[in-house]
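Take a look at this one chain, the form predicted on its own, written out in structure tokens.
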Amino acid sequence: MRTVFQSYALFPHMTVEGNIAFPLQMAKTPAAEIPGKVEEALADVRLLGFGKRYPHELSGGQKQRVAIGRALVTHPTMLLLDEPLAALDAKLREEMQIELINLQKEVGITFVYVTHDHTEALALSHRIAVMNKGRVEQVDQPSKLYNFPSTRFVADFIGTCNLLDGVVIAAESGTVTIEVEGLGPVRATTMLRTAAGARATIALRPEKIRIEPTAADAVCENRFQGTITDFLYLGDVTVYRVSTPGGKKLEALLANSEAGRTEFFESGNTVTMSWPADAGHFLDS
């Protein structure tokens, strides 16, 4: 197994070729074979023509690719990447994420990627392990972790999530109703067996909530009044924070290009939040 570090850990006095050749020299690879292997590694990380440069002559993304090339040159069975993109700016991080995905497909070895950035984990992984204080909470595909978290910690850790805690007041035919303090009765679908009086949580993603100035045509099982307290305009989407009369605060995310959307809400606007029963994921506390 080889490791790619967050700080690159390149030798400043060596050229790109020298840095990549170093593990081969340590492995006592015959000298005649080293140039060909270095050239192959440079091609893998798209740095052909950069071999004679020194680390200080490279961009952050190029340094990271040298570090990856150095790790791959000995053809390990596994590559450990320890937050390798943490030092890069947002645009370069996105470019490098795509390069890492393509590189993993090309070389065909297992990448173990350590990160605290949940969006990076979702974008790069085939399987994710979420750890809490040294204990694995859930191992699953990214879409399963996001949409069907197995615990409250996973729901809160992976992405933004409204966690609606309360007591089950009704359970029948795959649908439960939970009395959520500050909000009221919330309906959710579940295959889990539960009984009235049990504590439970509904994990509700912000993009599942619809907010409108009126509820005249709303047909969802869950409908609540609230007031916009804050909002974040992010270009493609706007995140709204809504407070209910009972003091419960929820976060809703609306696409700014949504069909039929003609207005933006402002702080102080009264709105109706609504979502179907199957939009929230039921967690048995």
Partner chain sequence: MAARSDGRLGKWLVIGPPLAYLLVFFAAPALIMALASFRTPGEFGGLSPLLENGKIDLNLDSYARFFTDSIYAQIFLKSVWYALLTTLFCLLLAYPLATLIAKSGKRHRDLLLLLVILPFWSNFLIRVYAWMIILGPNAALARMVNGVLAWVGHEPVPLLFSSFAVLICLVYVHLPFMVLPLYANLEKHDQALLDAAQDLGANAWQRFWRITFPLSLPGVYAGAALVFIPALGIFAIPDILGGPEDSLIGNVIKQQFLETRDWPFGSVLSIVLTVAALAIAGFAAWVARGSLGTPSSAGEARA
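Numbering follows the first chain given and starts at 1. What we label the rigid core is the largest C-alpha set whose atoms superpose within 1.5 Å from one form to the other. All values reported here derive from a predicted model rather than from experimental measurement. First, how it differs from the form predicted in complex with its partner chain.
With the core superposed, I228 shows a C-alpha displacement below 2 Å between these two forms. K249 shows a C-alpha shift below 2 Å between these two forms [criterion: core-superposed Cα displacement of 2 Å]. S274 is not among the residues whose C-alpha shifts by 2 Å or more between these two forms once the rigid core is aligned; its shift stays under 2 Å.
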Contents of the next structure:
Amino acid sequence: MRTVFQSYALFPHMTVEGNIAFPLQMAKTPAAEIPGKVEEALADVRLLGFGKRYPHELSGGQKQRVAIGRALVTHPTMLLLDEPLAALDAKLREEMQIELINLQKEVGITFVYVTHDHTEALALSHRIAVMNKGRVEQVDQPSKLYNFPSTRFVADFIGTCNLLDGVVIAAESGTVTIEVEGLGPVRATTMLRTAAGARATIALRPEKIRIEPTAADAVCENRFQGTITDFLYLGDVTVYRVSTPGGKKLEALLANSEAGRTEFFESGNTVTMSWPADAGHFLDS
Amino acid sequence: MKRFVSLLALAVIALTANAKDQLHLYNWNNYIAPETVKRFEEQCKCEVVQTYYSDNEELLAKLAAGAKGYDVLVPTSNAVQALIKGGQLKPIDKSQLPNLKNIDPAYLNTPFDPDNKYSVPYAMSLTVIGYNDQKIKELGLPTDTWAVVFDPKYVEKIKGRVTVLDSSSELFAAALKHLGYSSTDVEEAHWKQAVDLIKKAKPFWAAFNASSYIKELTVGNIWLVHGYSNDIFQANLDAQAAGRPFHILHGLPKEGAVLAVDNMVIHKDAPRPDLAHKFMNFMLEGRNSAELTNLIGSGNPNKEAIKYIKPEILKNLAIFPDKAMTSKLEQLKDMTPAQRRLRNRMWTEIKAGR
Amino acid sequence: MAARSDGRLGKWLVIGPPLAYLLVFFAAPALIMALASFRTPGEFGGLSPLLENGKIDLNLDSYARFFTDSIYAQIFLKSVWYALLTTLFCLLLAYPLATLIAKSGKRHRDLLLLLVILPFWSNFLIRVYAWMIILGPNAALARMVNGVLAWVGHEPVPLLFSSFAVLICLVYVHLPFMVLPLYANLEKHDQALLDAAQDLGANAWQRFWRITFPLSLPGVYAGAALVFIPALGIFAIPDILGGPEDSLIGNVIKQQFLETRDWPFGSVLSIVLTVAALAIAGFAAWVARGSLGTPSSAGEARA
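Shown: the form predicted on its own; wanted: the form predicted in complex with its partner chain:
Below, the chain from earlier opens the complete complex, with every other chain and molecule after it.
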């Protein structure tokens, strides 16, 4: 296993070639083979022609690629990347993410990518391990992790999530009803077995909530009144904070691209929130 | 600007205050008794400001570089010669020195300063052998010949326990004496013989040393030195004070030795020639002159001083040599630049260990 | 207009004093020395008059003397050798010490630095004389060494008045000049580089030799220059602690100005010494640039 450090930790007194040759030399690779392997690694990270440069003559992205090239040149079975993009600005980070995905496909080894940025984790991974206080909470594919978190921590950590805590009041063949304080009975579907009286949580993603100015069609099982308290206009989406008469606060996310949307809500507007039973994800406590 | 002027005024006042009734004496370290200084200060109602040098070369270099402000200097005869040649001295007014009559005529009117136009004798020393009596007696080595320093058959027995002066003129003088020449010989061939002699003896010497051999003798690290008689006297005083089981004695080489007479002279730019003359006359008084001899064991050319000198010093032949020894003493002469260059070339070769 | 002349005045006020200092205390003496090297020694000492019988007396005699007599070159080489050994031993001693200081916590670090510079608080000559006592034949060190030598059947050796004494004191006196620049450099090193090297398979020695040491080279060169140059010209230590063989170029120069009263030749030797020191410092700087690629790599280590 090799590590790519957050600061890249390139050796400033060595050229790009020198940096990449370093692990080969440490592994006592015959000197004659080193230039070829270095060249290969340079090609892998698309830095052909940069071999004679020193780290301080490279851009942030190029340094990153040298660090990866240096880590990959000995063909490790695994690569640990320790928050490698943390120092980059948002645009460059996105580019590097795509590059990392492609690179990983090319070399075909496991990249273990440590990050605190959940969107980065979702974007880059095949599988994500969410760790809390040194304990793995869940290991899953990104979409599974997002849609079916197995614990409150995972639900909360990956993206934003409304966590509706309450007591099960009815449970029948795949549908449960939970009495949520400050909100009322909420229905959700689940494969889990549960019984009335158990404490449980429904994890509800903001984008699953519909908001309408009036009581709308009764397609959705869950329907609640509320008042907009705050909103954040983010261009592509708008995030609304809605407070129910019972004092429960929910967050809802509306895509601004939604066809026909002409109306935006303001703080103080009374709205109806609704979502289908299968929108919430039932969590056993 | 105002402030600058007042500063300047202050500086001028300081300077004039400085120039007022002060005698600037540029002397060897520890070469005048403190009580003598005190007495002179009382008598002349002035202050004696002393600065020190550790060898004539230092004095000459400093004056050649243009140092000023000294009244009286105490150089050795050959340095007096150099200072006269360099035009650094002011002629003395003998009418102001009635005590000059106290000096033994043997030390007056020397070739270094004919008719004493510039200098009067102050004190003297001999360059002789100093030795640890215990160790040298044990080894049965002679102490009355330079052979003990230069001849491998003797000096090998005290290998690493001998130092010689770190001075080319003194060491060449001793070597030339051992070879049977005059210590002021300037014959290049004779110098070459001296170089060979020194080079053969050098492996047995611990060091060329001009400063710390007194201490090394006192503590018993070094058993035999080529050194100055007053330094050897000092080493013995120190050894006795420290309760050492041995004495440091003088050995007088029968081949002869270098006599160094230090003289009082007045610098050409002396700020106070009047005080300088007063001081010189004062130091020519027997009692004042004797105090120095009693303090450091220097030789004394002053006849009037004899009666004040401690008897044990008087009978030391290395301090007060008898007639026979006196006839074998020679004073070093100043050399020409060419001779100095040649001497230094040889000295460098000796020191480089070739 | 006024602002502009103010700016110029300000500039001169800033540059002026150091410039004047350099002119007065470096350039002028160097020029005087250079001029003296072409003159003739005076009868009494000093220099003979520059203008004699209407002719300017400048000559190459002293240079000719230096370059035709190999003994001076020999002494020079010997002095360079001593200065090199001093630099090497200082480096070997200072490196672990500087590393220790750089790695210790803030409080210990200040104390250790203080201990390094503490010797400067006492007079140089006193410190040299102290070695006379330490190395004296009756002192514990000499007894111990000679005890061991006697045990293996070797005759006793004197420690004082020897090349050993000169060298040990040269190292002792110059050690802080090596420790301080080394410490200043090592303290800036980025631990992540060593972690990376370890991850890439380097063992402790390889981490030192391939990473720490090359990155510390600017500090090594600065320390080496600070040690080598003064060690090359020193005369007091061989005078006081040296044996009959330990005369160095500094001693020969001193002799020219004192005993021999040959200022021109002394100036020639001094100029050669200065040129040699500059050449060696320049060579070191050149090697430093070559081996590091860039002058800014020490700063980079921090990034």
